[in-house]
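Just one chain follows, in the form predicted on its own, and it is written as structure tokens.
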Amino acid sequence: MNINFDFLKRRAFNMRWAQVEEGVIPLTAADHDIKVHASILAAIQNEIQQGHLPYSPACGLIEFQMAVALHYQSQKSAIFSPDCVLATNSAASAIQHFFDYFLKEGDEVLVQNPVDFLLAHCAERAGGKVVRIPTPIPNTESENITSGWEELVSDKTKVLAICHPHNPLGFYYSPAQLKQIADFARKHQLTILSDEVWSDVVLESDFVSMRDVDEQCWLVYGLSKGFGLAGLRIGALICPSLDERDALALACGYVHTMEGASTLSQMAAVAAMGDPQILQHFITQIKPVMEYAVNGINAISFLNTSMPSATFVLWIQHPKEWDTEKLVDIIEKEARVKLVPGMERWFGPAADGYIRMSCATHMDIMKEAIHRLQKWASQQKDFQRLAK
């Protein structure tokens, strides 16, 4: 098992390794345990040998600008000029910068429910009003994915943010369903943000961006998810056009150098976009990892879950009538694995009854997870005490 424990308990943040008890196994955010390609870590080397570490062009290094296009065009249907790419400081930042440079006080923005809570986050920090829209997992092509969505919008209604693939329900549009929704915005002259930050983790058939659907669409991109590179804080926000790129640049500070992304971060970025290999290793690898933890999940009589079509995270259904804040406290207390509990502050409403898996780890350690889970649901008699 080739993991560095010792580093990830010294270093793995957000709910993981370093934040939880000796002996506890974190499947909570969704980062990596698999370390990162050696081709990755040999271009940050390369940069650093040269000696010199200046400032990068204020959005973003030309070889960043043109991986992402290049990326974009042959693994997501999706062509644009490179330099409508703006290099952020995570993926996260780009969704913020978004929001601060098209929101006024008091707008509304169409979110999904559920789904992560940076969506969210990020339009109320803005002074935005999120209104919830119903979001299934589509079953058919033919489906109005748009079903619910029209009597929400109003004269205020400015932006409809996707989260595509979708985090947590696992799922991505067709390009039939994204012309609805594109068709949908067009009509109601709404302004696009798809989430694609988990468009490199897709298990089934091609990804088709937003992009190639609706050229006005707003795309926020990051390496953290297929790549493992959460900790190098490396994002990209592809804006329609250049003027729209240079004004949201001047607005949030990349023009006067308060804001940028790290040239290691961006080196590490094109080296990874440019060897395909990388996505297609990475995949085979935890593929057989979800399909054991989705088998040993169900496995257990009182929790629920199925295969997602993207992403590596599970989003598992508990009894309605249970807490699952009390659940995901007496699981790792009890059976020593800690979980992300589906809360509205995390994703929404609709996250009710749910809890997140996060998979991207060794084979190993999944099989350990699951022993313990199913070893501590068959020792279960009083689930009184999971009550609301």
Ligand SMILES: Cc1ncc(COP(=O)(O)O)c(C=O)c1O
Second form
Amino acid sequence: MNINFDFLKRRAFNMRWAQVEEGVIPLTAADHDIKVHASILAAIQNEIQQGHLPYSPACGLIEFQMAVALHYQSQKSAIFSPDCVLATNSAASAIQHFFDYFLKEGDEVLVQNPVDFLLAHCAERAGGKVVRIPTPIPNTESENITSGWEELVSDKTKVLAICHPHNPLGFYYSPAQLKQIADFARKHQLTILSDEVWSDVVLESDFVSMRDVDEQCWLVYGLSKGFGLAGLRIGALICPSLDERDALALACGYVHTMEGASTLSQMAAVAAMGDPQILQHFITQIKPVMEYAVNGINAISFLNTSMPSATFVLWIQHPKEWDTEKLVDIIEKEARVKLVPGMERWFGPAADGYIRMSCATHMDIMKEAIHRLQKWASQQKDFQRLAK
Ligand SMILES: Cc1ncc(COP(=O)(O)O)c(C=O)c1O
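Can you switch from the form predicted on its own and show the form predicted together with the named molecule instead?
So here's everything in the complex, that chain up top.
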């Protein structure tokens, strides 16, 4: 197993190896146990060997901007000029800067329910008010995706934020469904923010970016999920135009060097996006691990999950009357596997009754985790202690 655990126990934070008790397997934050691809590491080494680390352009290296534009054109059906790309210090900061630039105090933002906490958190930090919109996994092409959204729009609503592919539900919208969302936004004069940080981890057919359907939307992209580069803090905000990008870069401190992405991280990202085989290799590695986990979890009578069409997280349902936080704590103490509870603060109110498991690990680790969970589950007789 090619995993350097000693290193991960010192460096892997955010509820991962460095922050759990010895012996606990952390299938928590969506980060990789799998090593970064050798050609990405070589690109960083090549940059260092030049011996200089000067200031780079405020909005990002042209190599990075072009790589993002080409990657989107070849993998995600979206065409935009490299001029629209702002290199950011992570996908998370791209979200924050969009809201900081865009919102005025009291503006309302439509945010999915459930969804990863960052969209709501960043909107609130920027003075926005979050309004939750229902987000079931679409079953059919013709389904009304925006059902129940209309009555949540007010004259203060400015932004419709979507996570595409969706963390934690693991689906992505078809072009027809994206069009429904774009039509809804146009009708209510809303600006769309599409968080596409998961768009490299697609397990089924092709992914189409929101930008293919709505040229005015803003995109968030990042390399932590598809390429395991969370520690490099590298992402991009893809703006509707050069003018908008320049205005945001000025307002958010890029122009005067308070913000900006590290050159080493940008060059690592260029190498990552430049070789489609890196992603294919990663997907080939994690898909069987996820399938194993789905089968293993569904063999436990009181848990239920299914294979997502994107992301490497599983959204696992448990009996409604159980307290999610208690369940996750007990599993950590007794089964020695750490999971993420479906708490409102992590995913919104619709997360109640679910736990999330991250699967970007080696098959042997997943086998051990599933073995521990099944053994623990088979020993449970009294579920009273899990009651809300
Ligand atoms: C939906 C979503 N957006 C943004 C982020 C932030 O990504 P990064 O750590 O690359 O900034 C994450 C991380 O898990 C995420 O799941």
